[in-house]
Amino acid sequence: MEKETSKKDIAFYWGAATSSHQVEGNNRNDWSDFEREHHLMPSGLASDHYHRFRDDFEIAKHLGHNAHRFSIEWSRVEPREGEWDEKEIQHYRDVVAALRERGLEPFVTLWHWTVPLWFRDQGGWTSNKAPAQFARFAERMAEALPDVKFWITLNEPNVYTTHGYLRGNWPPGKKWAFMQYRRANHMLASAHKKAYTLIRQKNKNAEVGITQNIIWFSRRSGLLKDFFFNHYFVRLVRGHQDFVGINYYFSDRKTKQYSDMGWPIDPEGFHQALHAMARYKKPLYVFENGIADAKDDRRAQFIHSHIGILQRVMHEGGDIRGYFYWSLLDNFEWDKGFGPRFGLVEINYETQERHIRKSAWEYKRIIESALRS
């Protein structure tokens, strides 16, 4: 008779997250073109993580992390349809190896909003070809990185489709295009399902899911928003997730403190978000939770309060298996440029020097305390 695995036998992952376009630098994709066409601040060299990843992971190790979430830049590894750049694939093998060498479990995101130019030119996420093309990319990465266990196929599809097809301020820049919004959601869901199947076929031990941005809508008028923003996409991919990823930053409530982005700091909303996602009866990972705080005078308390909520939900029976602060590094914050500072590590963008913020050491103390208990 097989021994039943208890929650105590399951590792808890503490770490931070990054995404390729926001930290690597010198990417050419739909976002870099959108920056130029709309006269936005260019991402440029970003945090030069492409060349400095080993040093950055050494910092993460020094800060007590045992896991790291990063994303693969699709436009690097498949710059033309069906043509694989083996040098770039090797780069991501080196990234995984560098994490392993430092005792950090890799959590790989396949799509963090950017796509290759050829994919964009064929219609992007509204094309009939999109699901199969993405699944092919996922399969190739699963073959290239056979020792990776944790795969996040899609990052915040709800945020992407809202900005890209309703607000129009992100690629592909469509405004109030409701039919395209609906179609993009369904193509993304189909892409995830196909990728899920192929990754699991390549690696029987793989765990595959998405991560969803969750806003706690506290008002009664927010019930419809809650369904479409928080639950609509998760319901589209039910049956094809080994875990549910949660990204939480804020609620819709007025609070006493706000981030540099103007987002209300509301740990209680995090409590509600975790319980809302627990209904899907899957293990939960918090893949993003962070604050824009250039002065670093609110970040330590933000981390303390949100991890306190996380531990409270675990005591209430929630199956939560990881917490990743956003972000390890200051980075390019999309249409907001380099102004917002989310990093545990401060970046001097003129010199690319790294400086570990005081709040990063406080996070380390929280991790060490949790590991001892």
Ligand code: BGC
Given for the second form:
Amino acid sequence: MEKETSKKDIAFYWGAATSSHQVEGNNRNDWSDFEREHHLMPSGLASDHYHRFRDDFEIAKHLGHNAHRFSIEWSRVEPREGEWDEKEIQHYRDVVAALRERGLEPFVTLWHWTVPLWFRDQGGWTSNKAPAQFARFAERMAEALPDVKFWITLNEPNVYTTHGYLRGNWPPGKKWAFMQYRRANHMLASAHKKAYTLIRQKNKNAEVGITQNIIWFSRRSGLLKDFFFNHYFVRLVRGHQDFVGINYYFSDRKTKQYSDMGWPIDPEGFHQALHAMARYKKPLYVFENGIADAKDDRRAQFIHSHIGILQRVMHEGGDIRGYFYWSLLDNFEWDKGFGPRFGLVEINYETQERHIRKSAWEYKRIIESALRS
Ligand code: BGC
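Having gone through the form predicted alone, I am curious about the other one (the form predicted in complex with the named molecule); can you provide its structure?
Next comes the full complex, this chain leading.
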């Protein structure tokens, strides 16, 4: 007998993720300026997703996804402080509608590292105006998109502040600026908390949280790193999260296989990461997990092994509600430009043609069998 009725009390979301600056094309924000000033490869037209989102979502649907994570480009909707661009807001309404029409649940990120130029010019995340300004943007978006239930305010604040204020290779390009690093973390945490409250006031159904990049530090000597990188920020926003998001790519171990980024492929680290975040006693979502693999000769196995771990942790009692592969499309990989290929879908940047990689069909088979069981 089929157990049909009992099995789907809580939906499990399967999909892929993108972020505005990495796929949309033609953005004008702190990152596009930084690309020019530091002679990096310019993001340019990127994957032209701004114009092709319907076709791209059609592919996602075809690949068996039932959810999709994308981000709103703040610099588009609020190009000058307090001035809302209605045309751009409509664009994101259209994006949400296009997802819904295809049966894909939208998961919206509000900040995936890029900010408007006016926000940068006043000091970016170290300005004490930053939290209120971000919260106002979040509130405006919650108002504009009332049927969006899942809101991710911040993407990986830990990675951003490490690169932006310690390593100096990302905007705002500060090196070992510990005071500013600390200040930016506090401002980001306060921005999240304010946004959390306002989004939930606007939308009683909303579920709001952040997503954090987790590296598994396997050695005892990595304890301090584990605290600062993995837990520090999540602790700053404790009590203001309906879920905890995890983005997992690698551990610090030497392994047999590496991605094109040179990152060790270590599913065991994923096991540890999921357990480490389960301690916050909130539903977990994996909002990013993926591999740069231009030849597509490791991706299927990567997805298999990591989803295997995910299912194991669920059997062990972990409350995991969704898995999003990074990324749906090949895209602009920040300071690395267009070299790394993370997509389920390959992009020919000369023609913008899309080609579905073999591993994407494998992911589809995994999704189908998971939804059946
Ligand atoms: C980020 C993505 C990035 C991916 C691969 C994550 O840390 O959220 O924007 O493309 O890693 O490097």
